Amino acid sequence: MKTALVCGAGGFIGGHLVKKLKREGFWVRGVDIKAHEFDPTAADEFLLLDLRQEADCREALTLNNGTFDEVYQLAADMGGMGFIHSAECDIMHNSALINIHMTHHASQLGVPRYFFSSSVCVYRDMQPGEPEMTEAEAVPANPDNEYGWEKLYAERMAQAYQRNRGMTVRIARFQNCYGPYGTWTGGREKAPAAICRKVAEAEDGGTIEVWGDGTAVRSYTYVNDMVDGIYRLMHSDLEGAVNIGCPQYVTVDELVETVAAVSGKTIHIKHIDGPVGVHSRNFSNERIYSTDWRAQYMLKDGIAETYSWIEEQVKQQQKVGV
């Protein structure tokens, strides 16, 4: 039976991560600082453990007959606009320690194949209506935010480990991820999540609030489409960075349209000030394309899965009165 690590494991695309390695059947071990808060996790084992820490890296990649088959990093320090633009200390900190130990023990330790988590943050600011942007087009890098540099500078660090340690690396670049099970309140919720609870705890013909003016223009990709992207990724002979991403592109007020939809709530929108971040992004999947990789959900499919769930949450949340 072959084996895998999954880092972030308590997270959200980490804890479907999981569920997807062991129907693949992996012996499935998860770490994170914290149990996953929505769903018990699927993992054969799971380590409470800092990835700061590299005494705790190194127990995390060490199996006691061998070495780990795959090794999958999505541990990180992050959240939805509001925490990137608030937090980014933290982010530039906790996040570079973790990918600086978990890389360097990695490869001391042997392990074949290692899959790191980057983000379209890398990316400068966009235009609506500019061309698709390739995955060597990061580069002159202006990322946007703080989360976004960090980022970049993991990738350059995993891919020098290939170059002069030997161990293979894929490196997968996501786009918008959301899906049930995933932070939904708190101020570290992204924002599909965050409209989906706005909109579950509106009346209907109620307002909801929204930060700018609506027109930033996003791709949203459900996470059962991002967990497939990272399997296959890991599996193919595709070197350096990779975008994974729904085509469906649109803004920030048609993502509340589409969730009032499925909801049946007539929802109004008040724009107020707060971070937005880049104006539009629009990026080419054509590398994981070449896996076979489609996106399986469009917008309102996915919303409708993540709406469900939102708002089932929601409910138990006012019984109890918190």
Ligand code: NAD
Second form
Amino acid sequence: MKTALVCGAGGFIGGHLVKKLKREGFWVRGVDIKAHEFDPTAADEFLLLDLRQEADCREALTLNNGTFDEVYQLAADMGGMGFIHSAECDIMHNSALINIHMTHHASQLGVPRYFFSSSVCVYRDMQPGEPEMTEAEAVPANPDNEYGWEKLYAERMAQAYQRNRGMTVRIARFQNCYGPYGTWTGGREKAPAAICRKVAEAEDGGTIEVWGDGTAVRSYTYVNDMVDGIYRLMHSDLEGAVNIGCPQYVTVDELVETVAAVSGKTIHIKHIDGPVGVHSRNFSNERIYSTDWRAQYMLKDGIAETYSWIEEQVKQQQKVGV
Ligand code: NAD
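Starting from the form predicted on its own shown above, please give the structure in the form predicted in complex with nicotinamide-adenine-dinucleotide (NAD).
And the full complex, kicking off with our chain again.
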């Protein structure tokens, strides 16, 4: 039986990835600094470890005096735009330490295949309508935030270990990912979850606050599609960074309209000042398409799944009066 380690398995995408690997027949160890908040882990074994610590990385990577067939590194100090703009030091310190130690010890222990989860935050700000950007166009680099700079460093580090230490590395740059069992409140939630929560809390005919003027352009990838893309990329021969994203681009206001339509409510928008991030994003998915991957969920379908889960969380929270 093939074995896989998922770092960040207590988190949103890592939690879904564990289930995907189980469906594919792997024996899976999950590792995280915390248990999964919403979804009991499906991993065969789950270890609570702090991957900023070298000893914890080695413990995570060691299996029966050997190591894993595949390692998926998704652990990061992570959140939506509000968090990214307020926690620059935590991101630069914590995520860099995790990646420095994980990449180094995975290579030392002879991991044959190592996956790193990067982000489209490595790209510069774009204007709506700009031609699609390819992976190679991330350099010369000018990410809009420190989170993107840390990802670029970690990408380059993983590639150096591939070139010089012989570890096969696969790197995905994720577009915004959304779906059930992700952070939906508390300050680290990303836009789709935050908007689903605000709409679920609002009355029919009510108003929700949205950061910025609502014209920023984004694409959102449903989590089932994302873990399918991760799996295909890991088993492909694609070297270097690979974008994974849904090609449907919408403005933030269109995201709100989609959530409102799914909820069946009439929702008005009040634009307020807040951290928005880049104006636009438009990326080529040609490299991941070469694995036959395609996004199966358009925004309306993915939001339908996500909204009903978040609406349920909101109801439960209201019931216990939190
Ligand atoms: P998440 O916050 O839900 O998951 C990250 C997990 O890492 C968390 O469970 C957290 O507890 C864990 N972690 C943090 N510090 C740790 C430590 N010191 N030791 C062990 N575990 C630690 O985030 P996610 O959305 O599931 O993202 C997974 C990966 O994908 C991250 O690397 C993130 O940067 C990347 N990514 C996500 C998105 C997105 O839209 N969600 C987009 C681009 C890239």
